[in-house]
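Coming up is one lone chain in structure tokens, specifically the form predicted on its own.
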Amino acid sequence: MKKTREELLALLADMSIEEKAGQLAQIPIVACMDGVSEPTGPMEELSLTPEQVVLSGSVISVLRLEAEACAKVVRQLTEAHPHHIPPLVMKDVIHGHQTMFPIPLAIGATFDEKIAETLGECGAKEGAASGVHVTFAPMVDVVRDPRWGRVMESPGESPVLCAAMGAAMVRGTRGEDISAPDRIAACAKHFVGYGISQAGQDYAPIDVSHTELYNTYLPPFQACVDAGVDMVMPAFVGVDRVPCVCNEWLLKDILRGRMGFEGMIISDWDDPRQLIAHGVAEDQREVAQLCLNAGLDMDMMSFAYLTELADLVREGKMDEAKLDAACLHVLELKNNLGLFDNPVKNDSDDVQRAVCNDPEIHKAVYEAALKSCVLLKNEGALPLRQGCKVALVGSHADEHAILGGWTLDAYTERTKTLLTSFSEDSRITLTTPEEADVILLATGEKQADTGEDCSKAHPFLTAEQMDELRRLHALGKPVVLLLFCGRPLIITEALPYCSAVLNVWFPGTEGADAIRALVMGDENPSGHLSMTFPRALGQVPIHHDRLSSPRPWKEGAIYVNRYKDESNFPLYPFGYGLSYTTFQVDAAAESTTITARVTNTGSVVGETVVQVYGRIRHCSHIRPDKRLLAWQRIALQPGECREVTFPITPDMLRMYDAQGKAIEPKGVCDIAVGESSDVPYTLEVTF
């Protein structure tokens, strides 16, 4: 039975100031592993004493996690504690665990969030059975710079499909109680601006108005924070040239203020003490004073609370009213997983193996695969015909590593290839290129090339790569190109010599399979870019939803929004997918409900996205000209037609100004329905 809020503060009066600043502190678990009776090992080179340890209001895992041994040492904790106070057990699930899913800003691409959810809930049981008790997920960042190694973690550029996607994630991973033995609980990061910093650079710093801190970049946590999200990770950057670690007005007046969040605010990896580096603090005591003071709960991994905290408080130059805020924030998290009564979600690596093999995940993890994947280009190549000779090269062809970044607990080794794979289709001969009538080339980035610490100044096809492309296309047979990225690639000199293009992202554990179906037509592709691909370089940052130009582009005409030497539009806009067959979107617009009928035109059973943008036509502030609405997937068999409906509501079109009021749209609103941003304004709604 879980604590009531009485018991709580009993508990939390009955503490000493040293507890208190402990249970704001996250330590590595290997520094607990052997025990915590003698400082040894990492314990030792963290310079931890065995009271620090034990006193410690959390774990933070980066190696694979066993159950037993993981239950081991929270049993250790919780019985070594005072007040048998047990720690939150804390591990990056952030594409799944052992089982891999297709990466956020693939599972972006499907614009489902049905499949978010089911993905989070996936990633929850294995978590759980692994003796997870929280994940640092879901990542709500607005991207739109493809130079960002972090763009993978993300579900795209839209505001709007951050927030639905986010919102999903959250509900799947926590479920409607996180006391569950199956469920974990959830955070949202990174709190806020971090997709934008600059030149694509992790880490850089970033300038962001107020007014695209509402308008854009907030909303994503604030779906997150609706939906019931645990926990919110502040990000590396500053806002307004402060640390959002310690930025008051961000922690405390938009996040428990504005937002409404009663959760408990973590810090990522490291970051109070990076105030040091900043030059904001001199010492760590001035980092512990700073960040407690601005509202951050937990200190990952930088120990100034877990050293300074008690010390400051005893001195009188901290208030204790903010320690025991700070540590009630941690004592509910660990009351609502029901952790003072089961402080272990499972003990046992055989249930742990069972779970993390469950048939069921891996076929939910193979349907986010299949939907995720965008068919850029076909000429026909695809889907192969049976009996044909197919070439499988590149430097993927024969690889495991297609899971993405952040694959911690994931064994790469064990995940099929795309040759393992097609070696079993019986359809078709695998053979060299001079002797196939297909080649596919499965290239792209590597693995290891994505995620954090990723950025690249050149998000290209290496020169290797080209040259392996040009050498099969001279061998005049048709080349597909599989290409594997966690972020937008910039193919435009690629394109002329491939008949097909097959982005299949980082697919995951079952990513093999999928794209063998999707090649041999027994699934059709279905993804829809949820980022931007650019003609360009120059052009990024690029996205759907630019704020309009006084002087916006038209043929033909000078001293308007354009490049010299180069064309305004993407290689591929935001929303973009083929599909095997085509379809037709006919809308209409009666009062402020959008009807689109959809017919499916061609010969095969087909999914497709229908998307509806707006924008403002008069408005009192500059406004995005194109703002996607709402969507949705529909399935349609050869020549069949439905209609959906969107009803166009005020909140859609909403802005906010500098001082965060809402400016409500008034008057006639334009709205474009289609299967991607690129669809022409054809309607119009009024309010």
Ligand code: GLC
Contents of the next structure:
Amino acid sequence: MKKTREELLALLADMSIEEKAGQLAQIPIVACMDGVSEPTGPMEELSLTPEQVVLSGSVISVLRLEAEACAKVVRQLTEAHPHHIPPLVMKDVIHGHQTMFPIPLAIGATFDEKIAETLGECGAKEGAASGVHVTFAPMVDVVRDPRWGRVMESPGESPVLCAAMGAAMVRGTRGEDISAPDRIAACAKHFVGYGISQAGQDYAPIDVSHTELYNTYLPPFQACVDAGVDMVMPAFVGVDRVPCVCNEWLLKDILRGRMGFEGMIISDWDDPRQLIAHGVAEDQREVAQLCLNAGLDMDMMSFAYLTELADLVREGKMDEAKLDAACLHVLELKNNLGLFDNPVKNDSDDVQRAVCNDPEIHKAVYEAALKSCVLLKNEGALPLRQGCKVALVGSHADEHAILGGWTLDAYTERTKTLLTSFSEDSRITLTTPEEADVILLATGEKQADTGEDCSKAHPFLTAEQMDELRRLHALGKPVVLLLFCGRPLIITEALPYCSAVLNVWFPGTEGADAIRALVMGDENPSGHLSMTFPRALGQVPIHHDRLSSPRPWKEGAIYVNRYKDESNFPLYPFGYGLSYTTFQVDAAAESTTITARVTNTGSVVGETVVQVYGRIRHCSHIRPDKRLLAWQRIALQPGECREVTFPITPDMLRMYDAQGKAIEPKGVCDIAVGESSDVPYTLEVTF
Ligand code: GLC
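Now show me the form predicted together with alpha-D-glucopyranose (GLC), since the one above was the form predicted on its own.
To see the whole picture, the full complex is given below, headed by that same chain.
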């Protein structure tokens, strides 16, 4: 039985100031692995006392978590705590736990919320079985700059897609009731604007207007809040020159007030203490004051709350009511997780092993990989013909690390490589490039070169990779590029040397078999880009929903919005993706409903993503030229035709002014329907 609110308040009233301050601290799980009575090992290295460790409200794990060892820590801490309050175990379960889904940017490319939901569900199952209570996911930063390494963690550049995918991940992760044995709590991050980091550099400043916050960066978080997200993590960056972690306007007025979030707010790693390096706080005392006053509930890893808050309250420098309010958020999360009854969801390594090897999860991971790969170019080289001789070469041909960043608990070395997968296929013969009929070049970014602290000034294939490509092309045979990347790479120079390009991102645990199925034509590619692929670095940031220009580009015109030396258009637009079949999309508008008749005009079964874009024709405020309004993934047999309808509602085109006041769409709105964002406007609806 969960506690009632009265019981929680009674517990709070009975706790000492030190106990309450302790609940607001997160320390590393390694600090308690050797027991909690002696200050040795990591506990000593971190200058933590056994008392501080016992009083801490949460532990974070960044190493592989074993169920039995984790349960032992949780039980030990619960027993030693004066009120037997169990700790929250938190971990980054970002795109799967041991069994890895494709990276979130690839999940965005499925345009399939069911897959995002399944990702959340499978991560929760494996995470819960390993001892995790809360994951730091989903990441719903709107990402538009491929130089930023963390774009791989996001569903992409569209706030609408980020909102839908983020909400689906929240639903999948937490279900209806996070106390269920196979569910964990979800955390939306990084609140807010981290993806705007200047020049794509991690931890660089951002500059964002309130209008852009309301229209672009807050909506994915609102969608997560509406889906019941349990926790929110402020971003490392600052808004209005105030770091998010101590930004009262952002955390109180916006997140709690305007957005209605009632859960727990946790800092990012060591973020409170970073206020000192940033010159915003003098010392840990001021850190604790600034953050608690702003509404930050839990301090991840900076120990400012743990060492300073109790004294501040005792000295009358901090209002105890603020400590209580934050502590209540922590206790509520523990209560929602059912931890007061049952602090441990699983304590058996055998059960953990069974859950993490569940064939159903592997199947879901395989499906996700199939639907996330994007066929960018195909001059007939794909799918491969049966009986052909194939050379499979490149840095990723025999590579296990095809999982992407945030794979802390994955057994990377057990991941099947492409070479193993292709050698299992009796329909082809593997041989050297010289002997082959077709060459598969599996290359691109290293897994370790994507994610946090992986910004790049040169998001291209390397000089060595380009040399290899040219050498293979010179053999006079079709070269198929299997592109591994955690961000849009600028492959303009590589394209002429490739007969086909299949963008496989980092496809996850079942990636090799999924790629083989696509390459062999057993399955048909159906992913559509979740981020624009630029033609040139100078175009960055480039995205489909950029605000309009008063001098729009026009073929041949001068003094318009253009480059002198480069096209305005990307190499591949958002939403783009080819198939082994072709589709025809005929759309019509009736009142405010769009009907699209979609026909598979080719000769093989396939899936496409029908996308609807829109813009308000006249309005007092500048708005995106194109905004994604709705989409649907549909599967069609050859020759089959199906109708899909999209009701266009005012909320899809609603905007906000600088004060956050809604501007409702009025009058004519242009509508475009097709298989990519570069489809022209042909229809209208009127509000
Ligand atoms: C970080 C990240 C954040 C992550 C946290 C905990 O440095 O910015 O996304 O959840 O640490 O690992």
